Every structure is written in structure tokens, then in C-alpha cells.
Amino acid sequence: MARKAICDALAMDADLIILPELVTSGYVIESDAELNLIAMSDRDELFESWRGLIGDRESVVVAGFAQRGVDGLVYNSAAVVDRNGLRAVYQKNHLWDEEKRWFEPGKTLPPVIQTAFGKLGVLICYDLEFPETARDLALRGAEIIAVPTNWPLAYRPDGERSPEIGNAMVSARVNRVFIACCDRVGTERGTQWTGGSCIVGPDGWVLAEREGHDSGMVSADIDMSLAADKSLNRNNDVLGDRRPNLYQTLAE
């Protein structure tokens, strides 16, 4: 399924292709034996096969997988693959619910990667609930943030978007970056997913989305230069107006 999704996106000349969190295995884990079965090295031949699909294109694939680290522990990770191979691996820092039973939390900042289309940052699912994560990526120059995710279906009033898409909208607006989230659809071992894939612009408005059980691609043509402008008007700048000396106790 991941291979077909990549091929379909490449056929549309997509620059950035995002697949869900833990796309190589599924999300709901039921035993240590199963975890050991799905855990992969970041040197797995799968990533080389994705590089082969990309060929000479300047496209980038961001996809989630269960990573067996060099320390022997298993991480909920995201791989960044382009025509040169595996560019980066990010190990999810903020673990959700039962993930804490199966995965080790990451210990390093998420990457910012220079690509042909701009500077790419990576987060995974629950990371986006923490405002510091997107702000950190924006401060390090990220213009678009890719978010492989699995959002369990949550209550929302009729006619409202999912709260997770709301988080993406706010994070994009307050940092003046693009945010693109790829969510799982359907039901897996009793867990129903939101199916809330979306692409949000630096003004916080949704450019494309798909919610519900219908699988399919979400795409948008975007102008990356919009993420370079952090001004709200001639007197305000979302990064320039920060006062870090007043925020120190928050970090502590």
C-alpha cells in the first residue's frame, strides 16, 4: 500500500509525499513478539526501494516506521527518503497513550532538512500538541512541517473539524509555516481513526483536507515563499516579536 501511494503521488509530480505514522506495520500493537516482528533497522532495504521509486526526481518521502535503534530499543520513527537515499530519521519525542508501553521516546530535536523545494521539518502525531515543537522548527528555518500521524477519532460538535486539524491550523498560523499531516483511515483492531489528512497554509487556513473513512490522496499546490515572510503587518513579526527572556520559566 505504501509503495502504491508513493507511485501514485510521483505520477502527479508531487514534491513532498507524506505517509501515515507507523505505515510499514500498523499502529495497534498487542504483544512484545509482534513489536519485535515489525521493528526495522533504518538500513532496511525498504528505504532503498523507495529511493528507487523516486529515481532522479527531486521528490521527498516522509513515512512512519517502527525503528530498532542501534541501542536495541524500539522507536516510533519517521524516515525521510529522497533520490540520495535515507536523508534523516526522526524518533518521536512525545509518546501517546499505549505507545509508552512499546516505544522509547526520542532524545533529539526533530530535523530540518534542505530540499529542492525548501526547508522541511518533521514531527509525528502527538508532537504537534506541544507548541514548542513547531516553534522550534520554525526558528531553525523550517518552511513546511511534515506530520505522519494516526489520530484516534475524538468527539467534536457537528460541523466542526477534528481538534487535531485545529492544532495544525493554529501551529501553522502562529509560526507562519505550511503544515501537512497524513492521517490513517478506517478502523484497526477496534481503534477508529479520524482520517484527518490536511495541508494548512502559513495563514492558518486549510488548503486541502479529507476527513472520514474515505482513503485517497490529499494534495495542494503551494508557494513556499509565503513561509519566508513572518510579518503579520508592517509592525509585527511572529518570530521577531518574541521575548525569550520572559519565557525562561516555561522551559524550566
The other form holds:
Number of protein chains: 2
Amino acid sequence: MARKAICDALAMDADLIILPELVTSGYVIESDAELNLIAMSDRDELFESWRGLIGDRESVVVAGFAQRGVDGLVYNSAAVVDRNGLRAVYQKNHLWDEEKRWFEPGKTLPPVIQTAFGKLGVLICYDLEFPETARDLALRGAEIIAVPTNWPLAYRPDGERSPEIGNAMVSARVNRVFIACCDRVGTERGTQWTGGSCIVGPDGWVLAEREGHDSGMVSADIDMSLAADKSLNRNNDVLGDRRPNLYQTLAE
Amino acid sequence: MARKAICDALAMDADLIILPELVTSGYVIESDAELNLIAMSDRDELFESWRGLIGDRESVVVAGFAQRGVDGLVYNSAAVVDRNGLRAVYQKNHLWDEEKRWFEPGKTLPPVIQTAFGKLGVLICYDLEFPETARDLALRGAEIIAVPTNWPLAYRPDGERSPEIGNAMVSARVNRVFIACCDRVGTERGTQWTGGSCIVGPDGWVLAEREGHDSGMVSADIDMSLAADKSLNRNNDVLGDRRPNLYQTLAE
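Would you mind generating the form predicted in complex with a further copy of the same chain now that we have the form predicted alone?
Zooming out: every chain and molecule, the one shown earlier first.
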């Protein structure tokens, strides 16, 4: 399915192609034996096969996988693959629920990668619930944040969006960046997923979204230059108006 | 109107009463002469008159005013008044648009005040657009954040809430705090206000809201103990899961 999704997106000339968190394995892990079975090296031939699909295009694929680190520990990671192969790996810093049982938390900042279409940041799922993460990426120049995710279906009052999409909207708006989330769909070993893939613009409004059980693609044509302009008017700028000397508690 | 609003709220036994930003004057300032006319000392008899309304109740009033500081400069401030008088003043740290022409930015962190009903933080309007502010208040123990505000009416797609209420929802949710915003209504010297007063719970859902031209009150009975519990499940905690050593860029 991942291979077909990449091919379908490449056929549409997609510059940035995002697949869900842990797309190579599934999310719900039940044993150490299973974890060991799904853990992949970042030199796994799968990434080479995705590179082959990309060919000489400038497209970039971001997808989640269970990574066996060089330290032997297993990380909930995202691979960034382009025509040169595996460009970067991000190891999820904020682990959700049972992930703490299976995965080692990442120890380094998420990457900001210069691509043909602009500067790409990467987060995974629960990371985005920490407003520090998108802010940090924006401060380091990210113009679009790719978020492989697996959002368990959460309560919401009638008529409301999933809280995770609401969060993506606000995170995009306060940083004036694009945020694109690819979520899992359906039910896996009793866990129902939101299926809330979305693409949000720097003004915080949704450009494309879907919620529900069916797999499929969300796509949008975006003007990346919008994310380079952080101004709200001639006197305000979402990054320039920050007061870092008043934010010391956040880094302590 | 402020006096009547306080009386009406006290008649309902309100613990926390919030009035808009710059409620003592109006928001749209056109000259230095006008600024000088509206600027008030924090020893102004108005606060004493509000204290008189409160009497021996444990209620707290938070309201915006133009403050003539002891340094002679004018601040966009919020007064916190209780039965002992002026309890605290917060000077807005993030100034919006033409405010930069008239007001001095605050230089100190917003207060966190122990009240009979819980720990109260204060922000003003544009402050809340910086996710650092609500996070900082939550880290310093605030359980409810009072936000006197004046939200100029902004574009929104059909069917969407005002982006500012969306932001309040997410800010409440990611910190598991209550956020209560009192907005200005109507049109003032050509500026149309959102009238988007709202009370949001720690799960990010709106407990009470209104949007529109008519003045009035938004109220909710809340269980403050919900904001003391930062856990999302047995393995996750919105503050405990933070990775401050990875947030250094935010304080630089």
C-alpha cells in the first residue's frame, strides 16, 4: 500500500509525499518478539526501493518506521527519502502511551531539510501536541512540517473537528508555516484511528482534509512563499514579536 | 457598563469576572493627547470603587486599562482587583499593531495569583497568540488564564470559528488549563470587533461562547480540579512529557 501510495502521488507530480507513522509495520505492538520483527535498519532495502520509485524527480517521501538504532534500541522514527536515498531520519521525541514500553525516545532535534520546494521539518504524531516543537522548527527555518501520525479516535462534541486537526491549524497559524499530517485509517487490533489527514496553510485554515475509515489521498497545491512571510501586518510578525527573555521557563 | 457588568456577575456569585482589554477607555486611540487623557495610575479610585462592589466576597475582577507607569510611560495593562483592592497589574508583553505607537511593552512575566478558587494567570489579547505565554503560565501553576481582549474581526471561512477562539481551545488543551476570554463587541471608530468571548475547558472544548455584536455575559460553572490533573492517560502528562533540553531555541 505504501508503494502504491507513493506511485500514485508521484503520478500527480507531488513534491512532498507523506505516509503515516509506523507505516511499514502497523502501530499496535503486542510483544518484544513482534517489536524485534518490525524493527528495521535505516539501511533497509525498502528505502532504496522507494528511492527507485522517485527516480530522478525532486520529490521527497516522509514515512514512519520502527528503527533499530545503531545503539541497538528501537525508535519510532520517520524516514525522509529523496532521489539520493535516505536523506534524514527523525527519532520521535515525545512518546505516546504504550510507545514508552516499546520505543526509546529520540535525543536530538527534528531535522530541517532544504528541498527543491522549500525547507522541510518533520514531527511525528504526539510531538505536535507540544507547541514547542512546531515553534522550534519554524525558528530554525522550516516552511512546511510533515507529520506522519497515528491519531487514536478521540471524543469530540458534535460538529467539532478532531482535536488533533484543530491543533495542527493553530500550530500552523501561530508560526505561519504549512503543516501536513498523514494519519492512519480504520481499526487495528481494537484501536480505531481518526483517519484525519490534513494539509493546513500558514493562516491556519485547512486546505484539504479527510476524516473517516477509508484509505485515500489528501492533496493540495500550495504556495510555499507564504510561509516565508511571517508578518501579520506592517507592525507585527509572529516570530519577530516573540519575547525570548520572557520564555526562559520553557527551556528549564 | 463595567460597573454594571461587575454587579451582574457578582449577583450570580461569580468567582472570576473578566472585562475586556482597555475597558476603561476604549481601544482605538488617535492622539497623544487622547492617550494622556485615558492613562490611569494603578492607584486610581476606579479600582477602589470596584473593590467596594466586591465587598467581602472572594470574587476577583480582571479588566484592562491604560496604565501610566511609575516610569511615566503608558502600558496596556490588566488590573486584578479583589476584596483587598488592587491585587496585581500585568503589563502586556506582546503589542498588536498600532499599540506599538502608544504603549510601552511590558518587561515582566504575567502574574500567577493564588485566589480562593485556584491559581489565576493573566494574559492580554495578542499575548495568547504566542504559545509560549500560556505554556509559561501553566508551568508556573496557573489553572485558569483570564484574557481581557479586543479581537479585531478577522476573515474566516464559512462555518469556522474565529481563529482566536480556535487558538484559545488549543492553548487550553495542550496545557490542560481553563482559558476565559472577554472580548469587545460592536464597532469602534471603524474597527469591528469579534465579540468572541469564550470559556474553554482543559480538554480544549468550549464551555460557553458568544460571537456577535451584542454586549452580554458568558458564564460557566467549572471544576477547577480538572486543571490540576495534567495526565492524558496512565503514561502521558502534558507537562511531564515535555523535553525542555530540546526547547532551547525558544528561550534564545
